[in-house]
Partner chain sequence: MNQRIAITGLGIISAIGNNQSDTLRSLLESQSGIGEMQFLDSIHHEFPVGEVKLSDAELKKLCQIDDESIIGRTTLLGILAVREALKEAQIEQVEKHKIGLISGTTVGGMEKSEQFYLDFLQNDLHNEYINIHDCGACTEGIVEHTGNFCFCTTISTACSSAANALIMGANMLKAGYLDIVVVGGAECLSKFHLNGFNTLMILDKTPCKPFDQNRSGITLGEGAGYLVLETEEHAAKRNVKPICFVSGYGNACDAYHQTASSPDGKGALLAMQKALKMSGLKPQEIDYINAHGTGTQNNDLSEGIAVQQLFTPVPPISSTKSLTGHTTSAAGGVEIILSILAMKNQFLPQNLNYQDKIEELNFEPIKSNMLNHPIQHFLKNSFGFGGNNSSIIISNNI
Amino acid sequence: MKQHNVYINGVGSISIQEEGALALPDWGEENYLRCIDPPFAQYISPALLRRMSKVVKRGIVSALLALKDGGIEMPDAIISGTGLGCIEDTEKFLSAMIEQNEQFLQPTHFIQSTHNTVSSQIAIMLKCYNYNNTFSHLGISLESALFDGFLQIKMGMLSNALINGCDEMTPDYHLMLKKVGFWKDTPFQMEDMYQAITSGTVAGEGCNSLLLSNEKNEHTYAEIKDIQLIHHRNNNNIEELLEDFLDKNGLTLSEIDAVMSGINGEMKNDAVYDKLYTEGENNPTQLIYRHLSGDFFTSSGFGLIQSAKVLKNQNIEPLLFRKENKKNKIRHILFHNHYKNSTHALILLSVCSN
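Can you show the single chain from that sequence in the form predicted in complex with the partner chain?
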């Protein structure tokens, strides 16, 4: 089978960051920040806007930005990942159902509660009849969507694919996740990202879109060489699996210039990365992003976009550094995200010299 190359040709993001250069946000007492929303009316007609919840609007705008950035109007596929789906509408419907004893419920909240709302609303807006899919698998929801698009482009089934990672963090869901220990209960400090000694992380939300294509052109940020999603409940051989993944792509860890990892200031989470990337010799430069995006099930979308920009611009914004170990040209970035050490996503990104 002829294998095609896969490139990132466009990106779009709605996040807790202001437009422009990255800044370390003030995480405040609660360690909880919400998106800075764009003027939605500039992108979406009032008739459609009226019914959409925040995450749907954001997902559409980030998708439109990525398409524009990549110079494509009609993608071959729209594939989204969302850990929690459209929870604002889900919560509205669920609480009304309980409070009103299953009576007088509003259809709109049910309709928009479905996880695939973002993918399908993008399709409806674009009149895009092509492949359309949505993944919802905890911390690898976006990676699953990315993998689906990557796979199909590689096999020649698609020439491009719009990938979106969308999650919102409503106050109620934030509270629920707080109860099961997701968030830090001490104020966030930058030191947490260098050496975590407490549990919990910082809560964010966002929608991040990437336009993948089989064509290298003036829009190209980077090449996605390979993606591997690894699921292992008794995960003691991740080192071996990482080595296999790199080996399959003709590389060793010492040839990786930088690792963009899902370090988030949670000690158990970060220990996994530290063991892999700080204990050997000739360690790659360590890059981080979750202090800038907050943590949510699809926050890796934000990190992927930063990685793509690093490869394109050959410039690393200072706030992305955890530790600079190499100063040479950045040829390969290993993107590594794991969820509770039971699922790992390894994504190999490489520079494209035109």
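Take the protein just shown as the form predicted in complex with the partner chain and give its structure as the form predicted on its own.
Here you get just the chain by itself.
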């Protein structure tokens, strides 16, 4: 069976960042920021808007931005990843159950609380009757969706696929996680990303979309060479698995120009990346993104978009550096994300030659 190349041809993002150049957010005392929303009425009719939750609006707009960026109108597939789904609607439905003593409940919040709501609403908006799927795999939900699209395009089952990662962080959910020590107790400092010495991270939210295709064109950002998802309870042998992944693609770690990792300022989380990418010689340039997006289940979508932009523009925004080691040409970026060191996602991105 002939295998096809897979390219990133379009991206779209709704995040805590203003449109344009990246900037370090002011996290404040709570270490928590919500998205800067675009004017939704420019993309969705007011009649539809009033029935949609924020995460659905954001998911639709980020998807439309990716399709426009990639120059297509109708994708062969819509595949989404989400850790929490539409949690705001879930909270509203549960609150109504308590307040109304489980009587006279409005079904709208329940209907729109399911995890596949975003993918479904994008399909309804586009009138797309093609393959539609949603993955909810905690911290590698976005990577699972990406892997699905990657494999189907690789095998020739699809020509293109729209991949979405959407999650929202509500005040109530943020408060619950704060009580169990998920967020930092003291205001976030950039030094936390360079050398984490405390527990906890910072909270964000966002919707990020990537348009994959089996053909490159003037819109192309990068080629996805390979993806590997690793599921283990305790990845003590992650160094060996990483070496095997690179070896399968004819590379060594010294030949990787940059690593975009899921460093978030939390000691246990960051120690995994430190062991792999800072405790040896000839280490690649280390790039980070969660200080710009906040941490949420599908924040890796934001990091993947930044990685793709680096390869397309051959320029690294200063705020993306954790450890600078500039090279004349950036050919390969290894994207590495893990969730509690029990699941790892390795994604090899390469520059596209004309």
